[in-house]
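Only one chain comes next, encoded as structure tokens, the form predicted alone.
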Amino acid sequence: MQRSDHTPSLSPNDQGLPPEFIERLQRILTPETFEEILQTFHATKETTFRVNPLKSDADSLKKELESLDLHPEAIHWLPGAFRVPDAERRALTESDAFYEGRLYIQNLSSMLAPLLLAPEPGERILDLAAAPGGKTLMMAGMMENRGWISAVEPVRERFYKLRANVDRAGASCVHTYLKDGRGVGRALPGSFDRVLLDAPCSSEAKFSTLHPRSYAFWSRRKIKESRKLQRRLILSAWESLKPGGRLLYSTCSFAPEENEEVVDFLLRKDPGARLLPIDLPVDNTMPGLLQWEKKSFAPSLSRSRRILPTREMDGFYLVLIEKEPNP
């Protein structure tokens, strides 16, 4: 894929973003998409959310919110998901439906991870970096509260937020653990049908010039630190997976070091890891990179996908990996 090699023209707003981040983003994206995507870092985004099917249904929730003079608009490609203008976000968060767990505010990009992993009722699922719990709870709904989801979170404050969200949602199939995910695979090898690892990352896709703190601590060093942790986590996730099971790896970073390079690391460790084709219901995507700086990656990484940011979707990276079944 051709990359742009001209110096980006920066508006005054762009100056708020780290110049090195902009330069790297330009090399990741195509010339056709770079300028448009750069503008999303300055935009106010719509608020998206989904119904909690353990407590309500899409029609009932829509009517409840409309009675509060809110204007939820259904997302055509994901039943049960809605958007409202940003101006209605506060009223949404002050509604009984929010406080009582009938809805969960979540970016649409984040909803794609459970959608692709496709957990089924009765299965054993591991969510290895689960807080604050949006993907965990979406999987519980997809599983109709039948089965077992182990939701692991090592940071105490985030763990208690996860547990509160699980309780509010009525997700009785979710079991929360205050635990370092790097040790789970060794403790529970071959135990789970599916594993979701939305890995801690540099959070590049959440940068906003409206909130300078979102990128205040970004650096190339931060990316390298994240990669080190991500490698340990993906090996733990892989070890915990049953033969024939599936692992969904995702981040909210654009950085190839945190995405393709981490998955390529797993592929080199285990030739039995196979990347599956991804069929997404949106078209704001691009295939995974096969080369970054001086490193080349396995050809199958073209099956991974970056979600390109829009006015309603954050940037995201997704890859679905299957473990070779036992002979």
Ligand code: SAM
The other form holds:
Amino acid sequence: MQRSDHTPSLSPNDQGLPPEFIERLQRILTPETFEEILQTFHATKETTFRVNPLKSDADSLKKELESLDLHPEAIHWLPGAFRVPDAERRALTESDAFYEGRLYIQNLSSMLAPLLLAPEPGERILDLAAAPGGKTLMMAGMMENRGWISAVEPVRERFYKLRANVDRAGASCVHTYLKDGRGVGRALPGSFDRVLLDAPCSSEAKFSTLHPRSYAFWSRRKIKESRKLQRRLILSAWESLKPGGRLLYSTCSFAPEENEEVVDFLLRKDPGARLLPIDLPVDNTMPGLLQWEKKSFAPSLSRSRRILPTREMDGFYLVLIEKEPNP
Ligand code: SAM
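Form predicted in complex with this ligand structure, per the form predicted alone context:
Zooming out: every chain and molecule, the one shown earlier first.
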């Protein structure tokens, strides 16, 4: 990763985004990718979705949607995932397949987290920050509804949205808890085969100049507050994991304070935590940073991956961590 100390070049469009956010982004990205990525904040995103294998299959769902004059196109690297043209988004959200839970609209970056965690039928899984449940449901599908997923969400409104989505998808292996994730590790130490922590964050990768409210409350302070919560959550997630188990930590933020720095914090607490290499089916990625401002991170942080945003994919951060097995 190269750093650039040049002042960011602001196009008239960029002026809506906080200048400090742009300046930080320029230091995080390489000079080759910066301008291109800046443009993604002004573009509409493509609509992507995946079939719910608990209620349908890719062929039947495709035919069902085509009978409504929709044109789903398969995503070649992820079986069961599709895109539709922008103009068809509304019709998709008004389809019976949508209302009856045969499909779930989800960004492709989000689908990578369950894909990497790879839960298996019969396992005990914890989803520590679960609402509205896109990743929980994808995991339930991968597990063929066999096993146990504890899905935790402390924000009441979001919890009910999660419950509704779980019911609609027929995901009977999912058990929902209106709880603060910070206490789960202490209550259930060493209990889960795999844990997903898709952490609450400053949501920088969801910023869009088409929706200025998306970044209206951005500040360095917000990043630091997120980091504080993320550190508590990652320790809780870690404690809840069985020896030999795997934790997938992800955020939709570009901020190193919320990504590499949180994982580095865990590695310092437990030197037995081991970052696993990540093999991704897309190439719009870069390795995790080893340095940010005055801080250096463990060399293994280069095994974490940053998904660079495109028209089709949101920016995302992913890391897979294994707990030492019992001797
Ligand atoms: N994984 C979800 C999905 O794929 O649909 C999205 C999760 S979102 C990035 C983070 C969630 O963490 C939010 O729903 C937020 O309300 C929740 N959250 C906030 N504070 C939390 C806490 N202390 N413990 C657990 N979850 C928390």
